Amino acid sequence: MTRLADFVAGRSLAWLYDAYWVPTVLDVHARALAEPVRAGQRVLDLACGTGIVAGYAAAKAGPAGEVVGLDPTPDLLGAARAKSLPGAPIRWIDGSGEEIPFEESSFDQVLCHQGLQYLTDREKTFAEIARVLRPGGTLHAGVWSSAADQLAFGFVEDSLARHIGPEQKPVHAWSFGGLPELARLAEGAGLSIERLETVARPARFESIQRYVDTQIACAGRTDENGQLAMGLVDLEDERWLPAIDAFAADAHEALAARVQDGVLVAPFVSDELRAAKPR
């Protein structure tokens, strides 16, 4: 087995996601996304993953509120269901943004943290968001900025494409299209834009090598049977070791100046939208 296979050690995508991506990159963005939630509100966490935003939203909404986490990925949704989170009651539902299973005007707020990149029909999803928002309700969404705008990690896209394969360019998570695409979709759904901004917040990894391991091993991929599998490559196949080592060398060169007391501290950059449904 490779060292990355040992890093995974039979753990699920959801476990690795919570253990490595959430505390290092996602948490600071998730907290900010849920900040506008108010006591007693009904909130939809769209593409909820393992429930990080839903948890913060529930704490803000309190016992009088309600939070719904919606996601189509069974492994991630199962991990969310297993959590006990304080605050408002949370319901976890298997579903997608293209067909939100709720009536019109069901929610005060819709939150979507780094999920819009993976939509198959963006226009339909934004129309659905507008439909389920109450008049005056708001959508708060964040999508990762493009590779060119990732101040520290922009090298990743070219490096992965060069060493792992051209299908890694662009990195899917960074492929949404920026603030203009957010604005186009929101306005096309009849929402009024209140905030449209690019924000950099710090990511922290215990080392550059941990970042490399997380990037390679904690990404999901579709295997030859169409099933979700661990890692950008087959971690059991030692033929990938030279490519992984080459990517690691690029990472150490690109990120060495950002190590502080042994810890890698660097910004992940997100394009963010707040848009309201007219009253």
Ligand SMILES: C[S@@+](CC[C@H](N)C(=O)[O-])C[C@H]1O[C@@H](n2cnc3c(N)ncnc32)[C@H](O)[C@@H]1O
The other form holds:
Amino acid sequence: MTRLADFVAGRSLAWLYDAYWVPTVLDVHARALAEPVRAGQRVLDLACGTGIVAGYAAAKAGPAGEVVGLDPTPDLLGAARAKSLPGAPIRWIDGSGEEIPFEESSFDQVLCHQGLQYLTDREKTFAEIARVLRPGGTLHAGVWSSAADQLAFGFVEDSLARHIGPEQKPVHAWSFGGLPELARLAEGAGLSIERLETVARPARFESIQRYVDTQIACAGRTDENGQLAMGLVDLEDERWLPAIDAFAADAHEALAARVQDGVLVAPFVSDELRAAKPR
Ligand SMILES: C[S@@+](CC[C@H](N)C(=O)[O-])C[C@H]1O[C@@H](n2cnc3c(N)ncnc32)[C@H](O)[C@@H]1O
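Hand over the structure of the form predicted in complex with the named molecule; the form predicted alone is what we had up.
Next comes the full complex, and the chain you just saw is listed first.
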């Protein structure tokens, strides 16, 4: 078994996602995305994953509200379902953004955090979002900026491409297309843009090595079934270790100055959209 297989230790995608990505990187962005939810609202968390945004939305919507988490990856949705989250009741539904199984005007808010880059049909999904929003309802979306705009982690894409393989570029999670693509899709669906902004929030890893292990072993990409799959290489194959060590050397060079008291603190940069359905 390799060091990375040991790190993963056969645990599920959802377990690794919740242990290594949510607290380090996603939580601070997810909490901000759910901030506009008000008491009593009906909220859709599109591409809900293990339910981080839905949980914050349920707390804000309160017992009079209602939250739906929609996602096509069973392992992640199963982990969301197993959680006991306070506030509004949450329904977890297996499905995808291209066909949202709700009637027109079902939601006050649609939230989508780091899900748009994984869609198979962006235009169809935005048309669906516009359909299920009530007039005056809003979409809040966050999607990672490109590697070029990742202030601290910009080296990752070229380093992975050099050491692991050219297919690593672009990093799937960072490949969406930025604010212009968000604006194009929102306007194409007839939504009116209220906020379009790039935001940097700090990620915290207990060490640079922990970041490297997380990046290699737990990075997600869409598989042939349209579900999220984990890992950039075959973690059981020891032949990858020199390449991973070369990536780690690049990471230490790029990130060493950002280590504070042993902890790596460095920004992850996200493009954010708020857009309303006209009344
Ligand atoms: C990086 S995760 C983000 C999960 C969650 N929103 C969060 O912030 O932790 C991307 C999610 O998009 C979901 N996804 C992939 N394709 C999708 C689609 N066509 N429609 C809806 N969700 C999709 C994946 O299953 C995965 O849960």
